[in-house]
Structures are given as structure tokens and as C-alpha cells.
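First, one chain by itself in C-alpha cells, the form predicted on its own.
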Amino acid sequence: MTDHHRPTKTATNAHAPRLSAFWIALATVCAAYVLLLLAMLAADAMFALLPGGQADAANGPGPLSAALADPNIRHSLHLTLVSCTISSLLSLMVATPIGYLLSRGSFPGKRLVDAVMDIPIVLPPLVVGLSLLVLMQWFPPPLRDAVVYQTPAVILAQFVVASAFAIRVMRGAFDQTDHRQEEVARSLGASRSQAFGWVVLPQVRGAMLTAGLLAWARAMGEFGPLLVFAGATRGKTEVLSTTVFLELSVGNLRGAVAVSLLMIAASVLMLTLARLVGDRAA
């Protein structure tokens, strides 16, 4: 090899400082964003938990204890747990077949159907709630009265948005599964549904759990669709996200921050579980 073709240390070193500067710039941007998020969470925790956060905090129960002692907030917490669990299960029941269809199926208009699935993600939340409200005007009055501004409206609004996220997770999981095992099962006489149930589903169990957890966390954070479609009636359709709004509207900043901490803790728990399940399934 001549000197002309041999890589030289000078050429290699010429890229090193530029590469380091590139990664340092990326790390700086990442660190700034992470610090912003952590500072927001720390500020909420200090405001709600430290006695010095409010002048009267030392003389009464802590904001978190006071929030949990409020019957309205306890009802909100209970409805949040129930509605998010139901809506996430429903989302998973819809996301699994749709994800498989979009991953394996080939049909006219597939790209359009795929794009439609993202509508709840890109639409403004208030528009989702307003669209549900207008849609229900076409249903018989008894059914409409049983849903709108009632508990089913809470579940339906959460389901519409959470399902879009669950579908994306499930489609990605089906895309990554090995098609050959499914084809082998079919070559041995299994029907399409049998191959789906016996071969494909066991491979995406971790993804199904991840999709369910993400759908649960997303359902808990919904606010706009709930406010328009279900309302924020205390003791009836109030969930944690609307509790924050109601507490702020009456000037109870401590209560709003305390409820926000509950939502943050639940979200972090769900996202951590989803990440752990996803890593084990990978």
C-alpha cells in the first residue's frame, strides 16, 4: 500500500475535534431539556410538600393530605382509576386487530386508513370532544342522554385518544415479529386465525402490556375532550385532570399542585413499567 492510499493519523485526527463538538452540542441540548423537565417537577414537589411553600402550610395538614381528604378529590381519583383502566382495556382490544391488519394486510386505501388512525393524535383535544358531542346528536335521545355528560362520556373520550397511541405501538410490534413462524404454522394446516392466536400473539405479549400501560397514562392525561364531552361536574364526571382545572378556577393552587403530583407519580410509574416491559420484550 502506498502512502497515497494509507489512512493517515492526520486525516483521522482532523475529524476528532469536529465529532466531539457535535456530540457536545447534542448533549448540551439534551441536558438543557432534561433540566427544564426536572426543574418543573421539583418546583411542583417543593411547592406542595415543603412547609415553607405557603404561609399557612405549617399550621394545617399538608397539601397532599388535604387533597386526599377531600371527598370530591377522592371521587375524582376513584373515577380516574376505573375509567382509565376500562378505556385502556378497550383500546387494547381495538389496537391489537387493527395493528395486525395494518402490518400484515394489503388492501386498497391502506395508506388512507393508516392516516385516519392518527387523527386523534393530531387533532386539537377540544375538537375531539366537540366532534364526539356533535356525533351524539345523531343518536336516539335516550342513548344520548345516557352518555353525554355522564360517566360513559369520560370513558369514550379517553378511549378515542388512547386507542390511537395503542394502535401505533401494536403495529410496530407486529412489524417486528418474524413472519416465517406464522407461515410455517399455516403450512402445517393452521388457519389464519389459529396462526394469529397460537404463534403471533405470544410474540407480542410484551408489546400488548406496553400499549395498555401507555394507553392508561394517556387516558389519565386527557382534559380537553372530557371538558367538552363529559363536563367537569364534581362528584359525577370529575377526573384528576379536570380536578386540577376546577381547583385552579376557585383559586386553590395548593390543591391543584397536590393533584398534579398524584398524576405525575402515576405517569412516571406507568412509563417506567412500560419501558421495563419493552426492554424485556426486546
Contents of the next structure:
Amino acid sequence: MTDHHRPTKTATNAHAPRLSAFWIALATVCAAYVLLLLAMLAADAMFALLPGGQADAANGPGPLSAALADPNIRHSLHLTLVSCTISSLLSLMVATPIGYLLSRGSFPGKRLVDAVMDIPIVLPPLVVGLSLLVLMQWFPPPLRDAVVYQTPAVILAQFVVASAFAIRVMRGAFDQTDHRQEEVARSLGASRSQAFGWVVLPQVRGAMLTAGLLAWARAMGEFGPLLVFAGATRGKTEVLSTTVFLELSVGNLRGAVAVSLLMIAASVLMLTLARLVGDRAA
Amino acid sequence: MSRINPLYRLMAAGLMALAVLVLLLPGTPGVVGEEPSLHIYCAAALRKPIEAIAQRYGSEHGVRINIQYGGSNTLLSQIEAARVGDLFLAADDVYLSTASERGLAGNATPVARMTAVVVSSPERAGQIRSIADLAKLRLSIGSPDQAAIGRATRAALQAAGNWELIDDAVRRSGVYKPTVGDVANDVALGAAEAGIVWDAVASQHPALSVVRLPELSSAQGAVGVAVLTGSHHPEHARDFARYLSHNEKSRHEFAKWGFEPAGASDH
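If the structure you just shared is the form predicted on its own, then what does the corresponding form predicted together with its partner chain look like?
Next comes the full complex, and the chain you just saw is listed first.
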């Protein structure tokens, strides 16, 4: 205690300027990074929305409204919104039991299962798509034809990656909940599922929303697996990320950047919501 | 207060939400067989003419056409892995030959032709009169191992004896890109001072200037189409392939987007 006391005393006088230099250094690094991110967004906005520049003139002055007027892109927006919501809901339905199992359960091979959960996060995105495509070869042809290059492939590809992120969040949330309350409920005669529903679930409600929103944002950013497994078929399996690819492939840079802005706006909205919900839950 | 376990309520709400969302999905595919449909793997660079031609063919023949875009090389891998689909429309007949050798597709029908050209900003175009001039610039070139344009460029420049010059320039300050679209975008964004692309691709970038160099005139890409062996509708697929290559309106559509329709100088 005495050792601890001496430096604190000097700190009040001598450390004040050093401390502020420290914070200034941190703030500078943070500001530079934030500036880089904002500069990227500003460059996108200027490139897409300002007239002139090097992009093709065919798009006219309003590439964003031109993009939204295209029925294919509207279809893509519609499919993106609905498919991402479905895949994030499915992710939650899988992430909640798995997160709980990994947090509370004790079984042989748990470390291996835990590592397997991270496969979609560490695999290169194209490999996820290719693996799904190859996997479907083992299914009966009618089922394979109903999935590969069809809307279910979009949802499956999004789900595989998004759920890995949701599982991480849910597992962390269950780790932080108080085991004792659950044990008290059990000792009072509650079954496992009753204890889970009445005691654990209310504690992880915020985390579930955060996990769902993160899964949603992740599903929207999905591209590689979608391109390989669901294809980039206009008016069918095209989502916003594949719209960017399709517009780029024919040199419509402004259209591609305009659609990118839509995606950025949706992601920022979702991530901010996730943060707010997370803060409130905390 | 309800005595139902919140877990079950949440599960029921989730399942109901899923059911509603599935109904909200756009264009849920109809029952197979109610109208014939063709699934076409199409090189992304061909999107503009193919979209227009497929729409016209669909309305004239009552056939639903789904077009999947990608790089010709990626599409070939997808065809092999998925074993579904009716037609393969590639920007380079090498991929069609490979598909045929692997038993994935039948013989190819030539559809159109493209020639390699140099693209740059209008200000820089005046400085490019030879391959040597080109080698002084920061270049974006299609990868000779991945992109059809890269392979054609390398073959033409090797024949002309100046591939080393371009290869050195790229390794010094330029970049090899996997698709011709990436090359054109590099030049349009100013990331590269010049690039070599197909003339049909260049025509999709009106803001760029095109320079035709004699050394590149032999660098040609043959757009072709082949019916896949796993096609569920081979008759319709063959009919659409004929429509692409022989129909006057289709040929006009290709010409409109800077392609040289096949047959114009083949015979």
C-alpha cells in the first residue's frame, strides 16, 4: 500500500501534463482513423452525387435516383431487406441455443465445437460459397435445383456467415449472466427450460437484439459466397452487394457507388441501433 | 400476466415472423414446369447486349430467362460444381473449349468478336503512339493467367516482340487485374494512366479515349455460346443460342454495344 501511495502523490502534480499528452496522442490516432473512414464515405458521396467527373454521362445528374428507378435494383433492394432479416432471425434461432450450450455446457470435444463455430469467420468468403455449392451436390436433384442459384441460396449463404457472428455475441452474453439466479430457480422447482425462459432470457434480451442487428449488417455485406452459391442473376438472386458488382462490370461506376452509399447508410443505421440497444441493455 | 414460458412465446413469435418474411420475398419462383425457363451463365462484360436480347427473346417465345453474370473463368468453375443450367456464354472461346473438353458443354457457336485496344484519359491519349509510349505509363493490364484480355494481349505482344516491355512496366509501377472490367474501372478512376481492354468494354466508358495500336490488332476475343450437357431444356437452349448468333436484331444489339457480330467477317 505504501509503495502504491507514493507515486500517486507525485502523479497529482507532475503527471498532469504527461497525462494530457497521452490523451492527445490517443485522440490524434483516433481522429486520423475516423477521418480516413469519413473521407472514404465523403469521396463516395461526391463521386456518386456530384455532376461531372469521369463517370459515364449515361446516368445523368442523379445516379442514386436513377439506381432506385431501375426495377432490377429495386428488386435487389427488396430482396436484400427481406433476406437479411430472415437470415438474421435464423441466425438468432441458432445462436441462442448454441451460445447457451457453449457457455454452460460441459462435454467432450467442446473446444473442437467452439473452434468449428469460427470456420465461417476465418474461411475466405469465396470458399464458403464454393463449399456450399459442392455440398449441394450430395443432395437429391429436386432439392438441389430448388436451392442452388435460387432465393434460398441467398438466405443460406448469408445465414452461414451471419450466424457465426451471432453465436460469438450470444455466447459472450450467456457467459456474463449470473448462474446463481438460474440455480435458485432450479432449486425452487423450475425445469431447465422454465429457468431459461423466465430467468436467463430476460437478461440476454439486449444481447439478442445486438446479435440480430450485427447478423443483419453482416448478411448485407455478404458478397463472395453469394456470387458463387446464389449467383448474380438480375431480378432473381441479385442483392445490393451483387448489384455493385454488376454495375462495376459494365463500367457504371457512379451507379455502383450510389448503391454502395445505400448499403453504407443501412449498415450505419443497423450498427448504431446495435450499439444503442447494447448500451441500454448494459 | 401470461404464464406461458417466455422461451416458447419468443420461439412462436420468431417462427411467425419467419413465415411472414418468406411471403414477403420478391419473385418467389413458380412451380417448375409451368413455363420453360433457361438458366444462362454469362460473362459480365456482355451484360448490356444480353439483357436486351434475352428480354426480347423471352417475350417473343414465352420462355423465362435467368442470367447469371460473372467472370468467364469463375462461371466455368460454377458450372462444373453446380451441374445445373442450360447455356454458357463466355467472353473467350477458350473457356468454351475447356467446358467442352470436360464434358460440361457441347460445341460452341461464335456470337461476336472483340479486339484489344488501349484506353486512357483524353489528355493522355495523344501521348500514346506505340507500345514503347504505353510502357512509360502506370498500366493496368488483364492478368495473362486469369483474364481472356490478358491472355490475348500477351500472345499478341509476344508475337510482336514487345511483351517484355509491357510486363516490366506492369511489374515496376502497374497492376495485373483478374477481369477486363477491373482494368477499365482502374483507368476510369484514375488509378492507372492507361489499360488494355476489349473495344466493346471501352465503348461502355464514353469518358475514356481509345487508342488502337497495330501490335494489338491480333489480340481478339471470341464471344461464343454453348449448350450445357446438363440442360433441362436443350431444345430451347439451342434455339436461344441460334437467336443470339443469327437473329438480325441480336446482331444489331451486339454491334450497338461495340461488339463485332460473328459472321460479319467470318465468311
